[in-house]
Structures are given as structure tokens and as C-alpha cells.
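Here you get one chain, nothing else, as C-alpha cells; it is the form predicted alone.
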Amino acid sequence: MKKIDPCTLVLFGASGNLSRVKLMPGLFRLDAAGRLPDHMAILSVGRGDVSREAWQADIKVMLDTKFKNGYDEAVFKRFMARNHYHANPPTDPDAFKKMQAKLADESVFPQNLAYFLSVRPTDFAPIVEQLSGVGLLDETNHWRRVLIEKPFGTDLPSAQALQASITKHLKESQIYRIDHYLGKSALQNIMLTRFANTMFEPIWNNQYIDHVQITNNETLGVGDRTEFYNNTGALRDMVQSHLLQTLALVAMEKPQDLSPESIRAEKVKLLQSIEPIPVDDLNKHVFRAQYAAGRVCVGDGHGENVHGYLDELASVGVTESVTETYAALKLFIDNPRWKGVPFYVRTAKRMHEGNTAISIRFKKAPMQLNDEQHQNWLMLNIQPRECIKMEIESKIPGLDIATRTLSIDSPQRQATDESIDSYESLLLNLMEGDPSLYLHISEVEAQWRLMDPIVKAWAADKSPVHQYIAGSRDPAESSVIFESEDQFWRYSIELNGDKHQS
């Protein structure tokens, strides 16, 4: 357990949904687990003028909503004593001077300051500039860190412009670019599964691996994010950030050690070695689609009729769109370990199942008994079920020589394990000064360099986008990106029947 210095967490956007659902409950759970330092304060920053008492009453509502079975009153009392509020109305030119004066009270606020910017992306740079203007980023005597929420830019030029704006006031070591996916325990386990087990590393290369699939599918639609999503799309929303980071963890070389610097260095090297997708041959490497009206399975197992994406857009006055809700890509890595191995990355909304997983198919075995013999698979399931599964061929007992697939399946999470939300892990890392689960600017730039040409090509192509029925599996047409005819989309970890292939 790392020692955390006495510090103050300054939370911008404290009354927003992220804070109410994730951050405040997460900080409370960290306090209950004894992970917050004794001398630690939380200053919530909002636009409205709210008394400390009223804000604490609002926090109680957040906690009551999250923890239906109640919570420890002693922890609650201690947590409430940490919480303060500061009004920062955009119309007040002296708002940040008042914040500086408030934070100057060392008897209340430890002077190591961590800022969490849960605000609109357009506010990132102005807030950093104003914090700097009143001396709140100066590290002469204490550390100062700034956490910036996704997205960091909307393309490479905007990401570089944002970087140029904030590095006028911050060193790279002070900037924590969050990708909440990296806080997931199952995702962090990818690296340890690879490097803490002797059986995997010798075969983790192009000599033995046929291809790798990285999947994020949802049964949900765009919901109340219709207009935002139409300006973003699946590629920028999921692939550019979450799924490319997952790919980096799967494919990177072994870091020198588990220090943040070593892990980041290998991730950056891997991302920079992904070959650009040839824009003049785009249709063999990428595929996009939109969900049409259909029927999806909801939480209780029953079906629900849902509208198509274009119908949802029409309800907010948008008459046409080429924005993708399904995106599939084929990527290659230009290094000796992975040369020639396709990495298939896909994400989609309104699919038949919700699942986030890494599926690795190995090459054909040295001995092929018949055409029906399956190839080996290794699956690392991230959600909804955290587990590791291997599929191997085993002899069927009897007089004849024949095999069947044997599944070795183990849950990663045991009944007694801690249940940690990704934001709890990342908040703790912020206060510890551990940036290994945060993005370096080189990672951000490499990811945008890969995605920008595809985004531009798709935006320029106004022909109707392929439609797939909500609640269905991958469109058959998406197989155009596969390198060989025997490749198929791997679905859930179920094996029986045809559940494991399209």
C-alpha cells in the first residue's frame, strides 16, 4: 500500500452526474477502506452559491442513493468533515482569486492539490489558465496535479492545440489524462496474465497466434446522448481511446519493471508501431454500420422493441447521418513479434449481447485429425463477467480417435474479493502520484494519428450506411475485413452450438 501525502482534492463539476454517481460514492468507499490520508480535504467547485451544510446534505443524498443497504455512521461523519464547497460562477471575474484565498487556509486544506476537471472539454484549457493565474499550479513547495477527463481533443490537431495550451502552465508530469477503462481490474490483469505466467510468453507471437479480437459490444443504444453521439460516432467514442489502450496492453513488450515510466514507455512504443490503415484500400480494413429498429434483450431476460438510430435522430430534428454505431477495424503491428497477425477491433451498440473481451485464436495444431477440429482459443473477459477461459482439444473417451473441445474456465473474481470501481482506483492513483493508468501525450497523439484518416474518409463518404437490426449479431458484410475465410467473430464465452461464431 503506497503512502499518500496529505492533500486536497479540488473537484470541478461536483454537481454533475459523474460526481454524483461515481466520484463521491467512490471517495466514500476509499475512506471506508482506510485508503484516504487522515489529512485530506475535498473542495467541490460548482457554479451555484451553495452553503457547506446544503452541499453536505446533497452528498448524503448521493450516498443514500448509491448504498441502499446503508453505511457506517462513523465513516460517514469522517467523510462529511472532509467536504467543503466553493462557488465558482462564470460571471465572477474574481472567482479563482476567491478560490485561492479559500485554499490558502492550511489549517483546513493541505497544500498538495489535485484537481479533477469533470467539466466540458472546452473548459479544460481555460480552467488550467485561471488556476495558473492565481498561483494554484505552482509546485515550489508542494505538488500540484490536474486530471483531465476524456476526450482529450476530437482529432490530432485539437489534441495538440489543447496540449500546447495547458503545457504553458503545467509540466507533463502534472497532467493526468484519464481513460476510466484503464481503472478496471480485469483490464489491469491483462498484463499480469501475460507476464506472471510462464506458459503464455513463449507463444505470445506470430509463430503461434492466428489473430486477436478486441470487442466491446452493448445492447444499449445511444439513449439521451443522441446529438453528442452523432457528432462523435463509435470510432472516436470507443476505439480511439478504450479499445486501442486495451490493444496496447495485449500486444506491448514486457516492461523493464512495473514502474509507471516503464509501462508507459512500452505502451507508447506499441501504439506508434501500429501500421496506418491505407485510405486508398479502406473497405478491406474497416467496416461501419448503424442499428435499425429491432428487438433487444433487457436485464430481466425479456425482449424490448427499440427504434433505429436514424429514427432516434429524426426525433431531435436530424434528417440524415453517416455516423457509425458499429465500427470494425483490422490493424497490423509492425514489429517482429506481431508481423502479419491481424488485430480485429470492433465496437457496436444494440447488439444481441453486451460483452467486453479479448479473444485470441491460435494457429492450427501440428496434428489435424479432421476438418471439424477446432483451433485453440484464449479469452480474457472484461465484463460483464471477469474470467479467463481456454479452449483445447481433448480425446473423446472410446475406441475411436476423435477430439472435442474442452473448456477450462475460471472466474477472476472470487466471492471474497474487493469490488472496486474504476474511478476509485484512478482517484487513488491520482493522489498517490502514480500515472501508469493515465495517458501520456504520446499515446494520445498516436491514437489520433491512427483514427483521423478513417474519421475523415467516413465523414466525406455520404452514401447510406449499412443497417443492422437491433438485437442481431455482427452484419455478415463485416467479414470483408477478415484475412481468411475461416475467421469469424467470436461472441460470448459460451461454446455450445453456434454461440461462439458468426
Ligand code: BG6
Second form
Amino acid sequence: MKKIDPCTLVLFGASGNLSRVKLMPGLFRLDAAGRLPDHMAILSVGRGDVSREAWQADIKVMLDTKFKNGYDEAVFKRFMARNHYHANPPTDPDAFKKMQAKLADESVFPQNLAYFLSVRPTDFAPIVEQLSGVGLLDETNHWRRVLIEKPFGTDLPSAQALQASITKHLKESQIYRIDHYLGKSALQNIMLTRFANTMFEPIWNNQYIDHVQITNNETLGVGDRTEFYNNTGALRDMVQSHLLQTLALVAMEKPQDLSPESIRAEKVKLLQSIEPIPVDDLNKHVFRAQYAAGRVCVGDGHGENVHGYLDELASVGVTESVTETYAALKLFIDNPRWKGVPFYVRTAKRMHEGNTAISIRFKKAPMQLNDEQHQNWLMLNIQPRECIKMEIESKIPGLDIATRTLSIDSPQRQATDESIDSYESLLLNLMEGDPSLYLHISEVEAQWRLMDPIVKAWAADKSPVHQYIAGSRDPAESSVIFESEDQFWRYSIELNGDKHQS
Ligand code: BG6
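Same protein, different condition: the form predicted alone was shown, now please give the form predicted together with the named molecule.
So here's everything in the complex, that chain up top.
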């Protein structure tokens, strides 16, 4: 367990959805697990003029909603005592001065300060500037760190502009750019599976691997984020960040050690060696679509009729859109290990199942008994089930020589294992001063550099976007990006042999 200095977590956007659903309950769980230092305070910052008591009552609502089976009263008391509120109305020119005055009370607020900016992206730079203006980023006697929520920019120029503006006030070591996927334990396991075992490294290359699929499918739609999503799309929302980071962990070289610098250096190298998608041949490399009305499976296994994406937009007055809710891409990595191996990356809302996985298909085996023989697959399933699954061919017992596919499937999680939300581990890392699970600016830049040309080309192409029925599988037309005819999309549970025939 790393030691955490006494500190104050200053939570901007504290009454927003992320804070209500993830951050406050996450901090409470860390407190219950004894992971918060005794001297640690939380100052929630919001626009509304709310008393400390009213804010604490609101936190209780958040906890009651999250922990339906109740919680420990002693921890609850301790947690409440940590919590304070500061009203920061945008109309008040002295708001930050007042915050500075409040935080100056050392008997309440330890002076190491971690700011969590869970606010609109347009507010990141102004908040940093104002904190700096009142001396709240000054590290002369104590550390000061700023966590910036996703997205860091909406394209390369805006990311660079944001970087330029915040580095007027912050050193790189003070900036924590979040990608919450890196806080997922199953994602952290990719590196360990690869490098803490002997059997994978020798076959982890273009000599043995046919292709890799990195998938994030959700049954959820865009919900009440219609406007944000319509300005963003699946490519920028999921691929630019979470899925390229996942790809980097799957494909990078072994870091020299486990220091943040070494891990980030290997990820940056890998991201920079992904070949740009040829915009003059876009249709063979990328595919986009939007969900139409249909029926999806909801949490309890029941079906629910849902509207199409364009209908949802129409209900808020938007009459046309080419924004994708489904995006599939083919990427190649220009290095000796991966030359020629396609990496298929796809993400979609309103699919038949919610699943995030890495599926790796190996090349044909040296001994082919018949045409039916399947190639080996290795699957690292990230969510909802954390498991490692391997498919191998095995003889069918009996007189004949024939094989069938055997699935070796091992859950990664045991009943007694800690279940930690990604925001909990990231909050802890922020307070510990460990940036290994946060993004370096070079990673963010490399990711935008890859996405920008596609985003631009898609935005310019106003022809109607392909529709898929909500609750269905990948549109058959998406297979246009496959390199060979025998490649197909993998799903979470079926065996290779049950491949989906569209
Ligand atoms: C967010 C995206 O970053 O990640 C959402 O903005 C998406 O659109 C979410 O639903 C997925 O995260 P998770 O942890 O539920 O897989």
C-alpha cells in the first residue's frame, strides 16, 4: 500500500452525474477500505449556493442510491466529517479568491491539493487559469495536482491549444489526464498476462497472429447526452481514447520496468507507429452506422423497445445527422512485430449485447485435417465478465480422426477478490501521485492524429448513414473492412464455429 500525504480533494462539478454515481460512492468505498489518510478533506465545488449540511444530506442520497444494502455507520460519520462545500457561481468575480480564503484554513484543509475537474471541457482551461491566479497551483510548500476529465480536446489542434494554455500554469508532472479504462483491473491485466507469462511472448507477433479485434459494444443508447453525442460520435467518444489505449496495451513492447515513464514511453511508441488511415481509400478501412428503432436486452434479461438515433435527435429538434453510433476501423502497425496484421477496432451503442473484449485469432495450424478445422483464438474479456478464454482444436474421442473446438475459459475474478471501480483506483493514484494510469500529452496527441482525418472525412460526407436495428449485431456491410473473406466479427460467448452468418 502506497502512503498518501494528508491532502484535500477539490471536486469541481460535484453535483454532476459522474460525481453522484462514481466519485462520491467511490471515495466512500475507499474510506471504508481504510485507503484514505486520516487527514484528508473533500471540498465539493458547485455553482449553487448550498449549505454544508444540505450538501451532506445530498451525499447521503448518493450513497443510499448506490449502496442499497446499507453501509457502516461509523464510516459514514467519518466520511461526512471530511466533506465540505464551496459555492463558486460563475457570475462572482471573487469566487476563486473566496475559495482560496476557505482553503487557507489549515486546520480543516490539508494543503496538498488535488483538483478533480469533472466539468464541461470548455471550463478546463479557465479553471486552471483562475486557480493559478489566486496561487492555488503554487507547489512551493505542498503538491498541487489537476485531474482533467475526458475529452482532452476534440481534435489535435484543440488538444494542443488546451495543453498550451494549462502548461502556462502547470508542469507536466502536475497534470493527470484521465482515461477511465486504464483504471479497469481487467485492462491492467493485459500487460501482466503478456509479460508475466512465458507462453505468450513468442507467439505475440505477425508470424503467428492472423488478426486482433478490439471491441466495445453497449446495449445502451446515447441516453440524455444527445447533444454532446451528436457533436462527438463513436469515433471520438470511444475509439480515440479507450480503445486506442487498449490497443496500445495489447501491442506495445515490454516496458523496461513498471515505472510510469517506462510504460508511457512504450505506449507512445506504439501509438505513433500506427499507420494513418488512407483517406483516399477510406471505405476499405472504416465503416460507420447509426442505430434504428429496435429492441434491446435490458439488465434483467428482458427486452425493451427503443427509438432510433435519428428519432431521438428529432425529439430535441435536430432533423439530420451523420454522426455514427457504430464505428469499425482497420488499423495496421508499422513495426517488425506487427507488420501486416490487421487490428480491427469497433464500438457501438444499442447492440445485442454489452461486451468489451480483445479477441486474437491465430494463423492456420501446420496440420490441417479438413476445411472445418478452426483457427485458435485467445480472448481477453474485459467486461462484463473478466475472463481469459482460449480455443484450441482437440480430437473427438472415437475411431475417426476428427477435431472439435475446445474452449478453455477461466474467470479472472474470484468471489473473494476486491471489486474496485476504475474511478476508485484512479482517485487513489491521483492522491498517491502515481501517474502511470493517466495519459501523457504525447499519447493524447498521437490518438487525435489518427482520428482527425477520419472524423473530418465523415463529417464532410453527408450521404445517409447506414442504419442497423437496435439490438442487432454488427451490420453485415461492416465486413467490407476485413482483409480476407474468412474473417468475421467475434462475439463474447460463442465458439468460433458458431460464427455469425449475416
Ligand atoms: C465513456 C463514453 O467515456 O465511456 C460513454 O463517453 C461510454 O459513451 C462509456 O458509454 C463506457 O464506459 P464503460 O466503463 O461503461 O465501459
